[in-house]
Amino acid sequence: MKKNDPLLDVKDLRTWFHTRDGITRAVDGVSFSLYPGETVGIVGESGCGKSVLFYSLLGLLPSPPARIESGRAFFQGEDLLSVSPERLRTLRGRHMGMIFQDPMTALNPYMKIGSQLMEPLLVHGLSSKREARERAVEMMKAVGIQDSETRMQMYPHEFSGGMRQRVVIAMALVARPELLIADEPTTALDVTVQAQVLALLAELQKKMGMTVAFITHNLGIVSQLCKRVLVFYGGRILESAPVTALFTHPLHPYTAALMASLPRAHQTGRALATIPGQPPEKGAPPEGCPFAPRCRHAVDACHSRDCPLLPCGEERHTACWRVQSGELKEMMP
């Protein structure tokens, strides 16, 4: 892999559940590229299949009734979903770490945490068992657990839920990946604890070099980690751009709904803006953009006119082709 070139390359990639009740297209048609040391946030509400994309090429979802129709997720120049299980397994352990969005039922509870903390390093050989101990008392301390001798010998529900959720982030560093999948780590913590885990990642993440993919719908933990953000919805990227100018100026009416959902300091006693409607069941449509049911920019052709992801301005990308063609002249920077 060469130094300029992107440490994960996904292209049009597409997964669908094949249900009795039809078919839900949770991730249809996306593409993107993550870069050594960066961290990318991939926000949108909840269901629109942010977490599905990254279990997809991971593949770490049960088929059926899951299928991946089509695509190429190029892993260190390696196709993640042609790659046999046995490589897969490899670089999902070793290459590629996943902190998942619920500690507890992320951990065997009949396992010591010592235990499940080591098994990464012993299952791929990385270390001996003396030295695989050593390294899991080292990344315990590394995430701000104190006692970490003692705590090794220490069942899951042992700990309070913020120090679970260190010991996920531990587990999922301790082989010390290039890359690590952060799938909303700090939805079950108060303020306090996730203010201290999202600093420790980005402590984390400077020491260790990582790219992180940070997948949430909390647009204040995208402004303070990431530097560039993918907007998600309805099972496909409506907007790509860096964290600030993605803030100060939307591409398109998705990205520009959220940002005027933010409660705001200077608007208090007024109602909060809200978005009609509700998001697709079924994930992206057939045909048209995912959101034309609840855009007030929307006519006719958005319903039946699909619209790729293609540049509009410097490092940005949009999926809506009104802005595209200039018909948009507010959203346009």
Contents of the next structure:
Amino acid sequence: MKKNDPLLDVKDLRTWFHTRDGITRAVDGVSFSLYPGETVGIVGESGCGKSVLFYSLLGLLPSPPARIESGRAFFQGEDLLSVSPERLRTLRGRHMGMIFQDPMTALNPYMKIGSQLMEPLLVHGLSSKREARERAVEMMKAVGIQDSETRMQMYPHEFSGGMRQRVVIAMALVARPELLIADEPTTALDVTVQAQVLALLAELQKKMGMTVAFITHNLGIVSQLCKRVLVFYGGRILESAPVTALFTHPLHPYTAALMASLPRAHQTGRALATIPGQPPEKGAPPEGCPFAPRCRHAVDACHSRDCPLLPCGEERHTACWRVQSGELKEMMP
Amino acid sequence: MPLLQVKELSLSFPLRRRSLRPGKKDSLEIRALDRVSLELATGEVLGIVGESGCGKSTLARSIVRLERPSSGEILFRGMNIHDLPAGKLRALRPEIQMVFQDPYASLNPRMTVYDTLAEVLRVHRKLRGRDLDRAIRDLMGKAGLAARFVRKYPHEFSGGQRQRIAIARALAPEPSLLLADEPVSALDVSIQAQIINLLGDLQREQGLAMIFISHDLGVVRHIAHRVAVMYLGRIVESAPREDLFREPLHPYTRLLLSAMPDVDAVISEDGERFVQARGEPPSPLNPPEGCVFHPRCPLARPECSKEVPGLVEKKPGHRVACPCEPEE
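Right, and the form predicted in complex with the partner chain of this protein, after the form predicted alone?
Expanding to the full complex; the earlier chain stays at the top.
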């Protein structure tokens, strides 16, 4: 693999849920690439499809109701959507690690911390039992857990929330995966503990050089941790940009509206700009831009024609006809 | 006279643990509140911030009489609300109302919007018939709910709309004090802004006094006039909003502010910006001696583990429970 080849290259992925109440287009025509060693923020509100996207790549969605309608996802040259379940299992443990939101449910309450940490190595036959133990102890030290030898013998309930999330991070990284998917890893934690866990993730990323896909709804975290951001809404990517560019000069009306609705220091006490209406619950609409019903710049064409994610300036992409055609320029007030 | 005065309020939850030896009583308890004092004027918004387990919800719950304090008193218009005859108490109830964090759990799933609001209006404002219908329409309008939703059940609404119903219900008895316990933390960013604006507008229009509890400093900075910071059952700092955010004096407040993931931080200074917060909040089951923050405090001195620092007014309206001078 060459250096500038993407580690993960997703093309036109569609994951739909077929339920009694009809079809939910949770992910609808998403294409993007992740490059080796970068930290990418995946932002969006609840129900925008950001988690479903990665769950479909990892093969973690129950089917039915979920069905992958189209798309390809190349991970180091292999299509994740067409490999055998056995191969996907190997890829999942050894090459792709995942951190879930809630450290309470991500750990097995009946297993000692040590055994849970060693499990990925043993299941995938990566090392002998003795080696696995050594690597687990090492990994516990790396995530900042003191007296790791004693802690290995303890059970999850004996750990605090922050400590448990450290264990989950250690577990995801013990097999040294190339890609780490972090799905809201600090949402269940307190602010001061969150800052510690974020610092830890940044440090580990630097040391181990893995690619990180950081899924979150918190724009503040993205601004501190990520280099590049993908903005999700209604099952699609509406904008992708380097982090500083996105925050100083958002292009898509949705991104701009989202920024304006944050309670920021310089507008204390003033009314916040709001986005009328609700985020879509049923994913992307059959046609048109998913944000059109709430967009104050929408014209008739927005409701009937999809806009694909098109290049727009340096390293930036946006999915809005009116921005593309130059009709909308300055989005921020 | 302030609208609400909380004086030296303490509250401990006894922890029942089955002992192996019969007849032996365990005296473990969780100290949720430890001599908390605060005041609130009519029309003022007090923000209370702190991490989970710091006692901020327990404080709100004892103000609406959902918890009974172990010692100390809560005076509303000078009357001790935990020591009132039934008749007076009934007259007082409509004055203090609460909005809870989870709009899914705090509404009765078997009552329509109409039923939910009508119950309050019948009991507290004695409205019937056409007056009742009109009052319900007005309330829904104020809370930003379309009148056509009146016969719908909670499950038919989204989270933000449910929180609007909860707000309408809290405002129905025309309270003078509203307690909002994390009212926006369960909501998406774009919906959060709608609810914050709504609460802000209603507060200004009706001159409501409000206690706004949140772990999100950005939201509190937006809505509160004065902010109190709690840690492990105690208030460690309280100040007017501008002073607290511009010049925090307590080491814990500084830690909290620097840990806040702020969009603007990266724009002003490039690169990563993480604090070196040490450790996690200790268990309220076994709080540290002396200043509760000393095990995590960067300025801790040996005295800190012995003496409990009191809240001292260092500047007008700015009170801090830390004798150290913050280093610049």
